[in-house]
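The chain below stands alone and is given in structure tokens; this is the form predicted alone.
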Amino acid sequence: MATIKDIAQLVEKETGIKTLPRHIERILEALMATGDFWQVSGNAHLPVPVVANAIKHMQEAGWVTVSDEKIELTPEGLKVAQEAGLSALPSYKCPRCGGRGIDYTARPDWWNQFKEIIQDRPEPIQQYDQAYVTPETTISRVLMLDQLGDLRNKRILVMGAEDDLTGLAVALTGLAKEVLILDIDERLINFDNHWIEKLNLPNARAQVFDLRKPFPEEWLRHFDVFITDPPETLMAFKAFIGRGVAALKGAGSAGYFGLTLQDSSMARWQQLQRMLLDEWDMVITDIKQDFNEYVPWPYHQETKAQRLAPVNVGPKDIW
């Protein structure tokens, strides 16, 4: 009979991810809440190929039960679970902040104009990758940057993120001293750019640029933030983290970046994290686990994370 070290070895085998006797167990609790495999990817903090193939071996075990729309535990995996001391993952997320400790309508002013705003937003497209952020998401990112000094008479440079119009809500606040929003997107930069003249912000702008393209000497040791959301490889880590270092000013200076556990893993976290202080100097003074949450995006089907699942939806929900 499987064990759950047994899976965690599968696992680990045929995923090339680093998988932990710990890990399968996270699954199983977070299966005895919900049957949602997005829900389940999320609420384990796992990526979603450990979690498809954990998932495949605990069915062939004879552990779950899989349909077009959920994953339900037998009795024999439920015995696996409570044998092993599991029980369901709990919640107490603050239901008005959401867990970020952040209150989005501390400033109506700012929430109030930028959900009238992003009405007529343009919707992500699978070319570059994207899906944007809940608009509560995004201006609780903008508050934690004046919570934490980051905001207020600051040179901000944003890049490769206006899918979330994270730039465009830095710019709508007046306070900083200068906002440069980059996206290779065009149709973002004009929608940014629009609002930008239309509101009569004057420091701030959008550009189109390609992050894989060297910064021009002036925007190198110029800005006092950087905000990015890179895509989850090393590579991108390096490309886009990498710019923003280049161009902040120096000590005292400031970085925000979001990374998920679902695109990611823990281990990745780590080469990331050796990066930051061993190669740039850096350290790290914040982790706000679950900040971001994801609006579900049309051309979710097409994606691999929809072809690595078990069952045929994609998420319904906010995750």
Second form
Protein chains: 2
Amino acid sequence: MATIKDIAQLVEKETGIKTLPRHIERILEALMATGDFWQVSGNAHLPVPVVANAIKHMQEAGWVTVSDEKIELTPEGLKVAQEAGLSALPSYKCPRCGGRGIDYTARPDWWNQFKEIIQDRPEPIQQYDQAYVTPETTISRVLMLDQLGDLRNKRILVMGAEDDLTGLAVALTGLAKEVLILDIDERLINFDNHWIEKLNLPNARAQVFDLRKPFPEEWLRHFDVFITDPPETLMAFKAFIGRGVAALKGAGSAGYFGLTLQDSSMARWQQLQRMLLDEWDMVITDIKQDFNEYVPWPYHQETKAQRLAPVNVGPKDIW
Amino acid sequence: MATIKDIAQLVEKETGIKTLPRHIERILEALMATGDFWQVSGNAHLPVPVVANAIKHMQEAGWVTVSDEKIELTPEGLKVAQEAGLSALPSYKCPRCGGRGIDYTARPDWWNQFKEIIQDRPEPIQQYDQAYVTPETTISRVLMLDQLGDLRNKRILVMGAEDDLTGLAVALTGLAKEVLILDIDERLINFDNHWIEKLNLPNARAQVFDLRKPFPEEWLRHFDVFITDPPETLMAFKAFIGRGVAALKGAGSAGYFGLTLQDSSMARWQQLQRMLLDEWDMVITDIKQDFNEYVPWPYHQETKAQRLAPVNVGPKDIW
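Having seen the form predicted alone, please provide the structure of the form predicted together with another copy of the chain.
And the full complex, kicking off with our chain again.
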């Protein structure tokens, strides 16, 4: 009969991602609370391929049944979990702020205007691997910047991921000295510039730019703050963050970026953290898990994550 | 006339702590929002000696007036701040969870019992440099452990700082496989053991222990989780965290500890982070600023921080 340890070894062998018995336990703990594959992957804080592969082996071992819709622990699976002393992972997220710790309604002017503007926002397209976060998330990012002293009278560079409209939300405050928004998707840049012009925000501009290209001289050592959400490979991370760091004035400047435990393993997090400390001489001051909540996106069926997933439904809820 | 840059240089020279013009700006931003020295030091995210020394020089430059009670920007100081494009640091902390992101009332049973028990808790004494956090903070720590899968059926080591009663709060849940609480203060250990016995919590025990001493063999590689709040020197950090890491089973285990930007500079944070990654092969998964709120403690007049402070009042409010 398969054990938790056996499954950890199989998963590590087949995915090439370091997988501990404790990780398999975390998947079982998450499965005790929900049958939604996407929630399981999120709550277990493990990469999607690890969770998908582990569930395949759990299915073979008779621990779970998998339908198009959901995953269920069998009596056998429940017994394995209970014998290992596991129980359902609870959630104590603050219901008011969604666990981000920031009151997104604290600036009703910003919140209301942003909600108004996003009514005709560009929808995500797969060509650029887009999926946008909830407006609560976007506004909380702006408030976090402001609370940490990185908004008012600052020069701010927003690099990609503008489907979240973070750059536009920063610009809307009118408080930054300069906002430069870069994205490869012309639809987003046009959308931003439309509002920048309409609302007369002379300090902001949006520009189509492929972030794989080097920056022009005038952007180097020019900004106080960068914001980005790099694709989660070591190469992309190095390119995006490296470019962001080069655009900063120097000591006392700050960078904000997104990183997940669903797309990157703990081992990759460690590599990235070493890079931040050693290559760029930075210090890590804040890491907020589950800050970003994603709105289900239309093309989820065709993503790599969906192909790996053992279920045929995309995320139903904010993820 | 003194400039922001001049003051940064003077402070760096006199305190020996790296101080940038941006740091002096942060102090001015904090002073634009409050005249409470302790709030300024907290909000500026800077070490107490830096803030105290900077305010001394600001006073000499005529930017602030300092009374026994508070610090006020003069018209001259306000002008300097405004010309540098500074404005008051806002706070958007979620009012429900205090910015921790955790609903501390989510387990009313734990919350109510803890509030009951702390009515006759031992008061902080200076001999051990004590100052305890609010009960909301202590319970949020327990909920955070549970939410991250580090409570149920786990072996948990709580190393010092038991004036917060974190170990007792963990024990009260009855969910851990083992709770070992160590502290040098016999009053706290007796208090914990009184409740452990009264409430019949056979998995928990508290023991007087001086954390400068080596651990007995049976504690090594034995625990799933450690919790500590080391004195903020590099030596103490190395000793406490190193001892905690040695007590963990290995990969998949977790450590929780407190660290501030008031007692440790960014440069020291960076050294500590390098230690975590390189010496102990750990990865940093969560950093929550302002998680800990302290209750004003009775002997504040006699602390080193108070001697450095330009005002004669201790923290009036949770800090």
